[in-house]
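Form predicted alone, single chain, as structure tokens, below.
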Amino acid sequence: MKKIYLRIISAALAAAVLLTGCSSRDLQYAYDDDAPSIAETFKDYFRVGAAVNSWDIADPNSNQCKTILKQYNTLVMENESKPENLHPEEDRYYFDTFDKFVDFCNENDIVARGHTLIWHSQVPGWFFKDGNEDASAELLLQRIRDHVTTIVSRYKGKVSTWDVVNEVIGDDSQLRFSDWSRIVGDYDGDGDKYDFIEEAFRAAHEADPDARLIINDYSLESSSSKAIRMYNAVKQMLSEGVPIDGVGFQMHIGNGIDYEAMKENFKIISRLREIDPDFIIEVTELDVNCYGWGEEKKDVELTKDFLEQFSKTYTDVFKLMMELSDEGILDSVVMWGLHDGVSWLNDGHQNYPMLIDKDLKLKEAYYDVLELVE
């Protein structure tokens, strides 16, 4: 009679935790010194990292900071260090901020992210002007060239990765048309308009030969097209001698995905190994977004399935990621923040899209991740 009492108690406890969306593990601040770490876990695959924010490593002592030392050993900047920010003026530089963030990961052995040289968005006006007209193709390569080269040489072997052009193959998977493609053209007369991008990686590269320079854009993992596209540009661009040394999947996904037209997009980026054998992959933002891209927005239920599927969608990530790793292709993944309280993905409603909830609580779905290696 005792066990027949005590399976009905472990079957409504059970009930319970499912509709709460509560969990029977004993679930850690990410921060616990008995936590486990997820670079940790994954350090014979590829490092893991997180975009922060300046506050989040300010004070050694807060739990954020203890999180990021405990958590992660590569790390990139969310917005600090994007042109707006760091070069605002054509003839003035704010280095105060990155250059304390690059102190801080060189000084706690954590590979250090550049976050990004050249992108049509948090970009000051004054790059695409002279005067009240638009400046020339001339002028704006050499602004390229000088705010590269400038960013880059002051960060010679302290940054290790840059991400040089961010985002410039647009929705239609064409080449995006922005001020840079504008002004600038097919400079060169070769029949592309890739020229900006070319300059950019050139000063990136001679500035520090031993930086990795990566090409980054969104929807690689979902859009064949984009994924076709960013291939053909990219292995032009290698065939003239442009330094790329990698392409960035943004990887900002939604709750589910297709598994095998994800590892098919992988593949064609990963063709361009034919060109280059040392060409690396990397996953630059990744998180899950708990509402469907363009959909009106309604309070997330975390109910089972919605639990469920959360953490398939995450250990399906990880397991084409560790399958790239040994491969040899792949060997960085940033989340793209530190927690869901803090995610850009808060738009008036609270997202759930990170493995570590606002409270620095570890998830369900990170210990389903770490499992994949244990």
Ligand code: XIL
Second form
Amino acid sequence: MKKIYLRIISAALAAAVLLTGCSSRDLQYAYDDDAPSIAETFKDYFRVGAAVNSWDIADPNSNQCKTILKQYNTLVMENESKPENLHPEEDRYYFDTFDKFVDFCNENDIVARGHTLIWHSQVPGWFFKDGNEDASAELLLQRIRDHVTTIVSRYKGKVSTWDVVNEVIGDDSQLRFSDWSRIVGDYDGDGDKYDFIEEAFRAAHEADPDARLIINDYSLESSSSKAIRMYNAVKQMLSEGVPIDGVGFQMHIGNGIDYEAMKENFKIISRLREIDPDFIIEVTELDVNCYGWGEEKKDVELTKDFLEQFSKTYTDVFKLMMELSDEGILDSVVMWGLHDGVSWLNDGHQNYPMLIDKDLKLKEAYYDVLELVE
Ligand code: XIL
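Can I have the other form now, the form predicted together with the ligand, not the form predicted alone?
The complete assembly is shown below, putting the previous chain first.
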């Protein structure tokens, strides 16, 4: 009799699951003691981390901080280590916030990343000015050297990876036309305009020879012309002895990806190993935008199809990243944000780009990703 009751109950549950599209999984909070840990699960493949803000780590008893300590073993600051925050005026550095972040990482065995030394965005205008005129190439190169040397040497041995330059290839797959490239130009007269990039990498390497130095960019996984351009630029600089250790794939992707294209584009960059056998790739800013770029936004509905697609997108990406880890070329994966509620992609419309929801609950996709590990 008891058996029959049990069968009826489980059949009813299964029917409910089919009808509602919900699984029977008991979703846990990311900070729960008995919740799984994504960093722990993938420890034989790569570190897993997130971009955070100072307030997330200010109180060790907060659920955000507990989530960070439980789920991640590498961290980066979402905004507070960018040039406009670290170096707002020529003679004034503001180190307090980043110092605290780096100490927090070091005290908790978390690998600290530095993002970013040179970027066309979130950079104060003083870099490019000399009075009312444009700075000269010499002056800007000197400022690049001072800026990079001061910051990297302060965190020598404490920040293990730097995004030395960010987004230097434009949407047209050419070297981005920015104040950096415009003013410095082809300073050494060798026919390319990578001179501002070269100066930044050389200064960073001199300041901390053990730090891993990354050239970071977006759409490398989806645009083969951008990946090829990145390959050519890095190849050229490596041949000139510029100390670049790896390429950062930001991986701001959409829901649904062309797996084969993504694999091919990673392969293009992997070929830099023919020049430097230790060359690496990092995934630096992973998230899955629920809206297409430029698409008119209506609030997205979290239908069963949508959630399955979302889960497939994440599992596809993790599958590929595990393959890259098996090849020894990838050992660090960072998600751009702690949870859905604080993602930079929430611009007026709720977005759902992360594996953790706005209440810090683990999503179905999170568990699906973890199941990739035997
Ligand atoms: C974004 C932050 O997430 C936002 O809060 C800020 O307003 C703008 O910058 N590529 C990068 C990151 O390299 O620095 C960007 O971060 C997201 C895109």
